[in-house]
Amino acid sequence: MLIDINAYTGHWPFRQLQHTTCGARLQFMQKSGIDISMVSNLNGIFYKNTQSANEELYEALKLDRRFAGRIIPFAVINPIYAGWKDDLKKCTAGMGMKGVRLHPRYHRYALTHPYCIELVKRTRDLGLPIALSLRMVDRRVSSWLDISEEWSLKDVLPVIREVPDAKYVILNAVNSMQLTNEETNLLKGSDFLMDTSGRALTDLGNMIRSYGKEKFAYGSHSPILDHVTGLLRIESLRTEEAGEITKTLLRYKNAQAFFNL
């Protein structure tokens, strides 16, 4: 079995894309062995009002019956737009999304913004996870109107510091991974999966002994990245960094037990 924790359906306007619906992502996932995707719409990114977002990945989940629990959808809020209160509601209580995903460096506004930690706090009360993508392209050949910027993994521990006790989803961790021991103990303690799409993950060993191996999971970041390269960084563990009953963790049981699946 295999659990991608960080899929996304919907459109890149910088760049063209495959699989970008659901029928395509299920598709995809079944050509690739892939069981369950976490899927959020990328339009969300985009969209002023990202609700427009979350309401098409709804939709377009009713028209299938297949896509029952195979495409996980998480919303997509942004906790400076009016009205993200409602949506944080429609979204978890009206449409079953089982997560929220937050992209503060396109919606414009920093990880300790008031707005942004009740939201925070509001998942968390929930029983949700919040996920943040430490880099959604490579800024390096992004477009010249693309405002992205990449995050390091301290970055995101402001967050963390202030809701310590949330559910956090770490994604495409992709530069420095260097903390220190205060901020490294702040990690370990907090309730936290990350997956391995990022690049900074090739030490994927020393990052399991470290954190545990119940800390990280399968994760593609498809289609803006492939599919494969997050499975190898598993497959390609040496007996001696993980084995067998690790690797069946990371494919899929360290998301079962974390998403509650």
Contents of the next structure:
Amino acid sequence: MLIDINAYTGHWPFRQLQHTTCGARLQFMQKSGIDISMVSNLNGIFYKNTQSANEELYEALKLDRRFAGRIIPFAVINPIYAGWKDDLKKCTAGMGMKGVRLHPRYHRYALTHPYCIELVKRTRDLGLPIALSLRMVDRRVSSWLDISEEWSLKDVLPVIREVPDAKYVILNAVNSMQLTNEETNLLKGSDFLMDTSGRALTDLGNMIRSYGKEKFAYGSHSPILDHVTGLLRIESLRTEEAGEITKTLLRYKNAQAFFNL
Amino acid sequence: MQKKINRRSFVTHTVLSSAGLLLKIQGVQENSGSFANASLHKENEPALMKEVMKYRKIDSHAHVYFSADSPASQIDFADRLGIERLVISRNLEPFSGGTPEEFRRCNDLVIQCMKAYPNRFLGTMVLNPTYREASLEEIKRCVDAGMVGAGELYNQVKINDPAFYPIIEKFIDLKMILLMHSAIGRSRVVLDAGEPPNISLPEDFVEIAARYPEAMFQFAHTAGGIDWEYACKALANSPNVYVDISGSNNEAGMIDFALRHIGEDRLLFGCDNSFYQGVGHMLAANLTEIQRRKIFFDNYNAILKKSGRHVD
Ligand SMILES: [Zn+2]
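Can you now output the form predicted together with its partner chain? The one shown was the form predicted alone.
Expanding to the full complex; the earlier chain stays at the top.
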């Protein structure tokens, strides 16, 4: 069993991606041994009205019964765009979305913007997680039309500080993982799950020792990144770093527990 | 990318830990872009690691560092991922003067590492064509010490600068390859502000490769921060430029794209110290068994064979 907590459907405007539809994704998952993918629609990063992207994903998932339980949708919500409270309600109550992915740099607001904090609190009250990706693409290679800022781990902490009792998903960990002791304690005290797609996870064994084996889960950041690297970080752990029980947690059990699947 | 890994705590393995490294692949299976058929669904069956260990590998783009954990850290990663040989260098710093003292010091480190791990490391040398005589002397010293090529050359001098001509001619005589760093370059239209002025761009490789068709060049790291679609298209018609797929940016589809434009005989597996990405995107790519074997091992070994310094 394998659950990918960091995948996408939809289009990236600056480079052709593969298996961007739900049908193509499911086929790809079957070929790659991935049982469940948690996805949002990339179009939600680029549409001004992100709700259109959520509706697209919802409609696409209705087309084939085989998608149910295999492709798990996340909403993309922009809290500084009109109607976001209704969008959140429709996505979670009406469309069954399992969490919210935020893209503050693309949507141009600070993570501590009062409306963002409000969104995080409402999502928390629904018992659902907030997902933050430290970057979507490598800034070095990104398009001249794309943003060029990336986050490091430190940059997600302000919202955790504001709403420490929400659930957080930290995706595509890149750049510095250095935190002060105070920041480390803040993160350790929060309910977070980090995926294994990011290049900063050069020593997952050590991360598990520091933060706990329940805090990590397989994620690919696919179809932007390849789907094997994130799994290789898990499977190549030596027995002294992660035994079979821990690897099972990382492959799917942590995701199941965190997202109530 | 020259990111030093400094957060690692590692366990040193002094012997090749996997018998799988020495296995020859039996049979040919088309379109092996996944590990699914080996059944990831079953517990206790590390299908991915079996797949990883199945292939002999030469990391065509590796580094050693002036740090306490090097080269043990690189060997540790290599053991973990079944990388049999690593082609190592210690490049000159991007904005350094690249004096003979500096490049000799870098090459001394490589020689020291080659001695420490003779069955794992293949060394390549750095030099600076600005210092012509000192560079030519250094080539002799390093070849005598058992090195197999030049690299990773950095941005002291552009690869197509006339100052490089005598160096390239020497490597033609030696039948050895020259690995040159590639850059972010003009990924965002204008030359990246962080790049030294003498950075080699894909077009510079095209020009020098046409001038010296008998020379062998290695274009560094498609995953190292360059617009790899641009680079592969630019190098499509330069048959004596090999392209290594190393680097930290494991964007999906990169190797498939490179395969279409560069072809299976000119692509080289490499990590540039991003070991998971290097192996990971190879196994994610839509490659046949033959293509995997070529890119992981055979292509680079064929290069080494020309100078008689190949791996058995
Ligand atoms: Zn380089």
